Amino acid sequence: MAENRDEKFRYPLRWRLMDAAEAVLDIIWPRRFSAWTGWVLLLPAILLVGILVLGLVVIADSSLHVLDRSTFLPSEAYTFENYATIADSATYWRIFWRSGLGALLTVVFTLILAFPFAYILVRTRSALTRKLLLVALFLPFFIGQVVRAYGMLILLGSNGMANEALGLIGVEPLRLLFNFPAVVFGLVQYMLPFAVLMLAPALTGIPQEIETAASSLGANWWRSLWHVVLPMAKPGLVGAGVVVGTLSLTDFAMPAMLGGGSQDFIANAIYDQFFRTADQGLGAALAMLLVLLGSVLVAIVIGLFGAGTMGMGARK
C-alpha cells in the first residue's frame, strides 16, 4: 500500500522550480560563501547609503564657497561666510522656526488622526471595512503630492466648496489659503497614510486578549486604551511620528503651493538659492543646516523615546 501511494504523489511543479531556482542559487553562489550572503544582501543598500553621503560630502564643500559676485561663480578660498549670513539673517531664523514648527504641529495632529484609524483598521471583524480603509489608505499613493496640492487649492480657494458650504450657513468667504494653517493642513492631510502604515503593526502586535482581559478587571474602554494600548503602542507611535516629523521637515511642494510664496520651508530656501540667485553655496550652507537639524531632533527623539518602530524586534 505504501508503494502504491509513493506511486500516486506527484511532485508539484512548484516544489521542482524551487529546487531548480536552488541549483542555480548554488551555481551562483556557492554554499561556501554563505557566512557572506548578509552582507551581499545589504551590498545595494550600502551602494545606496554611499551615493548619499558622497552627494553630501560634496554640499558641504559647495557651502563653504561664497558666490563671487564678478563672476557669479563660487569662489576658490574656503569660509564660513555663508553660515554666518545665515546666523544674522532674521529671515532665515523664521523660516527655520516656521519649519520646526510646522513639522511639530503635523506630527501631533497626524498622530491624533492617524491612531484612530490605525486601530480600527486593525481591530475590526469586518473584512469590508478593512478592505475598504485600505483602498482609502493606499488611493493617496496613487494621485501624488503635487495633484493633492492642486485639489486643496480648488477646495479651499474663495470660491471652492469649503466657502461654498460655509456660505449657506451665512458665513462670508475666509481666506483659507496662503496661510500657514493651510500649508499644516496640506501636510497633515499628505502624512496621514504614512503614520497609519507605521501604526498599524505595531498595533497589529498588541494581542486582543490584553485589552479583554483589561475590561475583566473592571476597566472601560477608555481606561483600556490609556493604560494599555497606548503605553504599547509607542514604538509605532514614536516611529509614525519620527517618519512623518523628517518628511514634513524637508518638504517642498505645500508650503510652495498652499503658502502661496508667504510661509516658505527650508526646502524652499534652499530651491531659491539654487535655482533662482544661483547662489549654490548659501543653498548648500542651508542644506547641511537643515541635515544637522534633522539628525539632531531624530537623535533627541531616538534618546529620549526609543527607536520606535525602527526597533522592534531588536535584542533588549
Given for the second form:
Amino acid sequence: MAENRDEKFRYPLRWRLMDAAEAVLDIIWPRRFSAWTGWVLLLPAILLVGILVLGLVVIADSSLHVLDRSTFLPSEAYTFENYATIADSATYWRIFWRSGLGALLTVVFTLILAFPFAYILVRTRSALTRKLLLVALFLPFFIGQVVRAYGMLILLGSNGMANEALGLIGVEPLRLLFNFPAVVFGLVQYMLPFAVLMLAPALTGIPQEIETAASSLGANWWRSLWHVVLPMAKPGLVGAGVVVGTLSLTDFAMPAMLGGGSQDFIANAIYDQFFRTADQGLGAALAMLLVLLGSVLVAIVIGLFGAGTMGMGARK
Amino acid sequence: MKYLINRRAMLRAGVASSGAMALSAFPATRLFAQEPEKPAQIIVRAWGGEWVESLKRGVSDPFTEATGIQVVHDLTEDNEIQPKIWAAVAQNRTPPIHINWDTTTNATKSALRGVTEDLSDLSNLSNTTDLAKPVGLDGFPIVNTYGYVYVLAYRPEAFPDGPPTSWKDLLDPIFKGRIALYNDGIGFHFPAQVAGGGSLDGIPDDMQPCWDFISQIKEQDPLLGEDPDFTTWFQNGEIDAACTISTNALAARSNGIDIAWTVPEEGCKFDTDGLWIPKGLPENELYWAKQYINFAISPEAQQVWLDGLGLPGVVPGLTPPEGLAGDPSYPTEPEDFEDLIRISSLVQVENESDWFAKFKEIMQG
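What would the structure be for the form predicted in complex with its partner chain, rather than the form predicted on its own?
The next block holds the full complex; its first chain is the one shown before.
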C-alpha cells in the first residue's frame, strides 16, 4: 500500500496524462518532422502578416489615385499628387508634428508614472496591497476608451469637478479641455495600464538580491535604483515606450474627444479624408505616411537599443 | 401624473392617426396595386436621438402599420455608411441598407458616383415644392425632404441688450472661449464670407473674406464640435453662442435650457436633407423602399415627422410646430428665404474638402 502511494507520488496523474498526450502526438506528428515545427507554429503569424501586407498594398495603390470630384471616383492614372498635396500643406505638417510630440510626451509621462506603480506592485510584501494594485491595473481595461474619454470631459469641463475644486481655493474656472495638454493627459491615463503590464515582468526578472548587494556595498536606495534597477529594467522600459508611443501616435478617440476639433492627430486626419470628404486617395496617402513614420521610429529604437534590449532578441 | 393636452398635441395626434388611416383604411392590395412580394423588413439609415424618434413617429411606424413591413433604423453615421454603400455597389453586392437619410451634399456625392436609384416615378413628388428637387442634378437621384438653417443660437442672458444682429458680435472679447462652431466649420463658411466683407458671388473662387473672418473668430478661441456637443455645452453653460442647426437649438430648449436663435444680418446657411436608395437591391425591395420614400413626402408623414424636428418640409400647407410660425429658422414663404444663403450642392461637393481643409488650417494653427 505504502509502495503504491510512493509510486503515485513519484509519478503523478498529470505526468501520466502528458505522457499519453505525447504518445498520441507522436503518432499524429512524428518527431522526424520536427524541422517543420517552427514553420507550422509560425503559420498563423505568417497569415496575419500576409493579410496586413495585402491591406497595405491596397492602401498604397489607393494613395496613388486622385479623387475626381465631378464623379467622386478615383482617377485611373497613377500619380503622386496626394503625397504632393500633403507635403505642400502646412496643416498636415502641423498634424504630423503634433502627433509625434504628443506620442513622445505620452511615453515620457506614462513611463514616469508607470515605473513606480510597477515597482511597488512587484516589490510589495503585502498581499493586500498587491491585490489592490492589480485591481487598479485591470479595472480600466473593462472600461472602454470612449467612456474613459467621456469621464475626462466630465472631470475637466468648465463646470467639472476639477474646476469646482479650483473654485474652492478661489481660482477662476480654467479651460482644461479641448487643447493639447488635455489630449496628452487623456492618452497618459489610457496608456498607463499597458505600460505597467510591460514593466512589471521586467522588474520581476530582476533578483532582489542584487539590490540587497548594492545596498550592502553602500549604495543608497536612489543610487541602487539608478545604477542597478533601471539599467536592468531597460528591456521593459524600451518595450513599454515603443508600445505606448505607437498606440499614442495612431490614437483617434482621445484627440477627437479631448482635442475638441482643433488638436487633430494623424488618425483623425485620415478619418476625415476617408469619411468626411470621401477622399480615400488622400486618406490612404496619409495612412501610408503614418506607417512609414511608425516604422522609422521603431527602427530607430531598435537601432539605438537593439532588439534584445526590448526583450525580443535571441537568447544567447 | 398630469397629462397636458393642448391644441398642438391634439392636431399632431389627429394628423398621425389620419395618416395611418389613409394607408390602412384600404386593403394593401388595392393601395399598392400589383405589388411585388413584401420583404420582412427594410433598413433605413438615420441619425439618433430626436431625429430617429421623429422619423419613427411620422414615417416608419405608420408605414409598418399600413404594409406590415418592419422598418429597422440603422444609426451608422451618414459619413461612415457612404464608403460601405459605394464598396457594395462597386462589388455588385446587395447594399447594407435600403434607404439612406442623408445630407443633400453627401447624397450628391453618391449621385455623382452613380450609385443612387432614380426616384422620379414617386407619385407624391407632384405635390411637393421645388425644395424636394436637388439643385444641379438631373432627375431625382435624391428626394429632399426638408430644409434647415444653421442659425446663430445664443443664451439670452449672455446678450442682455437683445439678440445679436451680426456674426461680428461674436468678436466681442467677452465671448472669448465661449462660442462654438462645427469641427470643419460647416454652416459658417458662407455667412463668414459676408461678415468678412465679401460677397456670395465670390463663392467658390474668391473666399478670402471668409478666411479673414474665420481667422478673427479663431482669436476668440472657439470650441469645435459636432451636434451632440453643442447641446451639452449649452446645457453645461460652457458656451454663450454657436453656429448650429436649428433642430439642435430646439432640442436644447426642450431639455430646459434657456436658448434662443436668430438669423443675423449677414444671413445663415440654408441646406436640405434627403432620402435616397442605393443601387443593387432586389426588385421587390427597391419597390417597397420607394414606397417608403413616397410616403415620407406625403402631407401626413411630413406633418408628424417634421413637427418633431421643427423643420419646414417639402409639402405646401404644413402647420408649423408650436412657436415656430414666423421663426427665421422655419422659412416657408419666398421672403423668408431672403436672409438665407443657399448654394448649389454641386458647388459644395466640388469645394467642400478644400473649405474644410482651409478651416482646419486656420483653427489648428
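Numbering follows the first chain given and starts at 1. Owing to the predicted nature of the structure, the values given are computational and were not obtained by experimental measurement. Rigid core: the largest C-alpha set superposing within 1.5 Å between the two forms.
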Notebook entry, point to check: Is L292 one of the residues whose Cα moves 2 Å or more between these two forms, with the core superposed?
Noted result: no
Next item on the list: Using a superposition on the rigid core, decide whether the Cα position of L42 changes by 2 angstroms or more between these two forms.
Entry: yes
